[in-house]
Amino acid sequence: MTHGGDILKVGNEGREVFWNAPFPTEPILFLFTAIVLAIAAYGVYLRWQMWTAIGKPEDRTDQPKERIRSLIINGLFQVRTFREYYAGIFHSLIFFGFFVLIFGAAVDATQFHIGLPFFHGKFYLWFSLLMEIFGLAVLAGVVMALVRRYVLKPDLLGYQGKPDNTFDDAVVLILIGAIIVTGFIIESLRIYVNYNLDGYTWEVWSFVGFALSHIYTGISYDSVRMAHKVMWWTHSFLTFAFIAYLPWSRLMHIITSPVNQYMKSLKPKGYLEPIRDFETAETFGVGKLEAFTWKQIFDSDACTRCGRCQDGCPAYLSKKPLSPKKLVQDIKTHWEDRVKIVLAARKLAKEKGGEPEIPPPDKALLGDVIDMHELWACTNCMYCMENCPVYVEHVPKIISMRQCKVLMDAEFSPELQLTYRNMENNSNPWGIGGHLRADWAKEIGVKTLAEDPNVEYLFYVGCSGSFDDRGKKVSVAFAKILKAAGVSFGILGTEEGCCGDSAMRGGNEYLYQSLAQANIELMNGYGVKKIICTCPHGYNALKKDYPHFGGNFEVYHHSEILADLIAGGRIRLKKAVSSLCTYHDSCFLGRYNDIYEQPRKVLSAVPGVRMVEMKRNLEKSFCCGAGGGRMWMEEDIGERINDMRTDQAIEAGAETIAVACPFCLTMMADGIKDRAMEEKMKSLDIAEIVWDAMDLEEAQAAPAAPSE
């Protein structure tokens, strides 16, 4: 590396950069670099203070291998980001482009100062080409992002039709674009003189700069040299501004997003931490910001406002007050205001040598920050959590705030008051006498465990399957299938109690635990090992929540059992059931438990059934509206969620809406009535469809499989 007049030659390819600076350049660059890094580090430090100032402790550092795996998959390779194609493409162009350019700039700077033995010849040519390609990738990503945010303006980037763009959004994108554009201009200015002076043919490998260099034809070399110097310093200061601005802007998600991806919950999907200290706790749930864990608060800072949670939220899309994005951002705003007061009080106390006197918040978390209509609109469908690219956990926050309103303030809807009273008095939401719980089974001769405890499976029928007229038909159909297949099973009959799911997700944790513990004691007393449920809500509760209280069972959904029985030849389907059928994914079966394939396999095995999918299906399926305790509450705001889902089935041209959940069955049947489609459509559980298609003579002749 030697100086030659106005030209600094780098490498044996004759790579030339215009310099001839009137003052020492490297010391100035080092000084500016140190300053901007200090500013950025200070910004991160201040944010760290805020993250650790408020919130209860929570450990998210266990299972480091699994956490690193999550970080690589979703942080580095952007797998979840690609679930929305347009946003995934432009985000990845910017992310990967910047990643390569930063690495390339580091290599280039190292070569400039100390020289690298491999930084010449074909390696340099390919390096130059790679930098051009990824520079264009970043620029294309920025343009796509600007078009999406300021031209297309999709609803997920706003709230109720109003874009939530901020000045910071534009600054970030323009700053990134300006860095790339000035970089290309610098390159074109250098190439213009080098190419015209010496005719270096290798400059075409820097094809963007080479193409731009032709626009300077006729301009004097001295002018180009001066323009190069000005543009070089402009590019440098833009880069410095980007680094310094990072922790003070939404660019902070470059740090918070991967951190949150690393700290994602490794518990089962939909996991809810139970209240474990009813006897000693003074408060229950979350009624103020400080009652959240620090990780729950950090979630709000990691949220990038991408709106994917809102884009499929049934409450938001049906014009309810709830937007998962807005709820998280409102918590963030409240936290930012509150934490400043807390830190200031602690600083003052430290200076005076006393205990901090922290004034109460100006706004109440419940009522002022979070409106009660928002809190109760959630169906717990978990679309928000399943589709959030940075693993923000919305549903547990909502339930913990509901717990405070129910257990501390006794404030909830009149419908839930009646539901909870019925569950407490009669162990079912309808309040029907428990002595009628097994009446559905009398005519088909299903034994109870009290009569014969030596069975392979307990068929946990649940409240809908025991008391609801429509649900009882499903119980009968499924029990007949099990008997025809020779499956060894029994029921609890009048001893069975409500699973408690609606109470738990409605915030009444105390009632839920009393119901769950009663069921667990009974099941353990009978030595139950395996359980089949037809209700995904009971299935999820028994499988994931009952183990907290000693209920450790193998729990199966009836769609899994039906799929296995058909695959194993235990039941034969020969009677054609001619129908164009669409399957509605239950949230608690699909997103909560990843059971998507089995119900479809069951339906595909039925002769005459032709399958058609609704636009919203699988992980992006639309909720029926009954989860999270909403089954027992009126929809008095906006459009009915079940009607919207029925419209989607009508749009698909379906004649039958197949379901695998009693709540979904009721909601779809009501939607069909609301749309006056009773003569053209029907809603059936998959067990009813299977039973209708069975060849009973062959099924009854099939040998019973031995119990394990």
Second form
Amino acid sequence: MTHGGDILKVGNEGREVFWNAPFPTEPILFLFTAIVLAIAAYGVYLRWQMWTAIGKPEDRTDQPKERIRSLIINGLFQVRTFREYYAGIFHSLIFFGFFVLIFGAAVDATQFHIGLPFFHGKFYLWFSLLMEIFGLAVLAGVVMALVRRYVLKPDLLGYQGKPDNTFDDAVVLILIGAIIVTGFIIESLRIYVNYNLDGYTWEVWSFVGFALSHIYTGISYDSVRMAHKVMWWTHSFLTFAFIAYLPWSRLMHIITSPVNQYMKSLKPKGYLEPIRDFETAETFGVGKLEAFTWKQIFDSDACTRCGRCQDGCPAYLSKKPLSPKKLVQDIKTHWEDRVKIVLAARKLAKEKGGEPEIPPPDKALLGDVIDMHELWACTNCMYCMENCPVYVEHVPKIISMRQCKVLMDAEFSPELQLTYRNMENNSNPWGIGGHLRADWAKEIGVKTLAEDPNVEYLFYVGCSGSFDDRGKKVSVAFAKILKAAGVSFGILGTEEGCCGDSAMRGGNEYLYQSLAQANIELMNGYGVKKIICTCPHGYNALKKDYPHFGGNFEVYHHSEILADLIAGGRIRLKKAVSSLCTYHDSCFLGRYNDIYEQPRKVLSAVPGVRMVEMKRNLEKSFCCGAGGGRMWMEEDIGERINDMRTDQAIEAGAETIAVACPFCLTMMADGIKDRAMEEKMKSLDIAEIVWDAMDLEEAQAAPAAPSE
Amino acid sequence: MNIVACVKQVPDTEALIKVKPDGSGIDEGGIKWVMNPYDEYGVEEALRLKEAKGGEVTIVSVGPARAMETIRTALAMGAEKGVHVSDPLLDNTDAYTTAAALAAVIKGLNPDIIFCGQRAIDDDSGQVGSILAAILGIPQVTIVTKLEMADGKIKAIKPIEGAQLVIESTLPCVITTQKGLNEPRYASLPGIMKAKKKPVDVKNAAALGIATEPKAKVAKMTPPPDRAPGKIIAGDDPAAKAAELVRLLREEAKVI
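Moving from the form predicted alone to the form predicted in complex with its partner chain:
Full complex below, order starting with the chain above.
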């Protein structure tokens, strides 16, 4: 098949779409395309039926602009996949490669059917080169993925050391690889004829096909044409297989991932929908699959088992049974089993009439599907959610299941029961008499709002800062700093109550709300506008959750205030504090509230402090182990999370573990003790470091300036 | 089976106790009131018995209006109904009158077994269960840490110094409960909500036909004397300080 002389002129470079594929190739192609699209559509329809079969309603379609933005950033530009470099790179190679190749195929098809006036000459040459590069990119991505999954075998692609590879994982990668390889082969066969026989010298631009075409030297053109036909159909059928297979395989994530990214929570990070109908509801929390919202169920289908969540999960890495990936996958498996039964029962009822008889599940969600040790191992650190490329929401699921165990079944650890009783009776988890709450402040003379409500800030001290011996020192240091800086502030004194964070995260929403409401009533009664918290747990609760119950305050963490006071020159750091210091990110400050910079700025401003980062930091920081109510529970499985974090600080060579959270402070101090490093290391709150550097301890702290 | 658990509302163990200036009792301002912890074991054991054998648990309490919260707490844990003996004439009454009030209520309940905490943590008298058994004329087993019921009898374990007693008793009887008997449950939220609607009879002394004049009275309540402040032996010479320490321990503290 030659084209005469025209095409050989400069500027006319191009090729014939459907070369060597005479009629009726095209109708056959259309026929098969229609068939496989129907198969794929049917598969998606079946899945759609499953997605919509069970689950409570939840609106995830508000703020479309914001949702499209999320989709572009993380769907189109794959931003979050790069939180793990290797996987990010190979996934992007495949993703962008595929994207461009599909675009290329569309251009080809348009050229064939309508004709593109520009599909020749330079455009064609660059187009060919682009297709070659992206074809290679996909291939490289597939090879990287295969090597990772089957040679490197990273732990995140498994559970407790055992890979969780499925047959489908291999099929998908090999299928994609085979499509690309056969594509290059048919190209090389065509080029062999076009270049050598027809004199298409520009085929060198298709450098992969061109290089491969040399293999056929000496073979007759007819044989090559025949081989081309065979490979062409092979390539086509592999592509058909890909389309048809999509909804039945992990390839489904091509649909579910962007949908889940679009449907992501636009609420503040760590947001939990409060229970609002205590008086009327008959069940609380999630005790069975059907009690999840459709989105919570859809999440589990959107999970691709990539394992990024597991890779920094403190519970998993400390050898507890919880893996966020496993938890979500277990929900998915349970859902797949359950939803089939539900759909079958409904179908039967439709045929026979009457109400569908849905048999009870043979496995209990809580106990069989999700083990209680898994459920209670979560520290709510939110590493999983912050690093999930498709925005699966693990933590709210865990909390809603805990709510069922606590509020409905009242079956949970005795330590936590004691903690809750303490919070009920004395409004603090330790159960220390509430009348002792303000004793820390006695010596330094901090006024309560009852004594003087005309202050700018309420310093909400929280339970650790009021009752824990280490925490009290932080409160004293911070209060002294505020006084020295002339900040107008007061405390609630013995009227203050527990913020309730540990109750909420441990599933005791009822107790949490009663504590929150008591605080809100009190704060509103004093006309409080601005609040400073030294504990990130109180900070997060007051800032994000109290507004649900009528508590609308401007809430600051002391790291923000300290950074401002230093930047504004209101406090002077005179004394050198010579120490190699690492800052441990509190989960509720960092991942929950994006406060990463301020505490580091504060520390950097202290003369003599040299900073060193631990390997796991910022949004990939490792939890201290005390969040999610874990502070109050025994840790009797696996390693101790705080010891692991301490080891990371030791590895970094730190002399001081600086923290901005009283829970972290306790956990790090315990870790240092466990590792017998008390002689060489200490853990300090940033407020303590700042107060030390202010060097005012000898001199009496200046009296508070009159309120502004 | 009719099971009765008697409860008393007491100040929380961590509450700040201030004696009224006139020595007539404690200042109740700012106090968090809770169920007497020993009574919680009784309620829990009553509920477990009901769950194993069937029947009904009735909570009985003698106390001021606020004691209703404690009855509701027990109902939230799972008891069926309550009787609240509330009468200003019975406020801060003695153990005998309390037991008499309880007995007057319980007689009408036709109980198979009655639980009382072995003592209340506020006045520490430890008599109510025993007096109640005496008034009702039924056996009692006190300070029980393990309880079994079979063939219309109970078998209870009671620890004593260096040994434990296994005591069998016929029914009905009074059991006074000790720490270790069980771990009291945490009330579920539906339990708390349902408890608000469960029936509680409120009765006064006249309705029960009991004498309200206590046989024993707290004549005066005084706070424990303040502890004398510690002494720091000053000086630079360790030997002299040691000698002074020995002298003080011998002559003032009289311990050596």
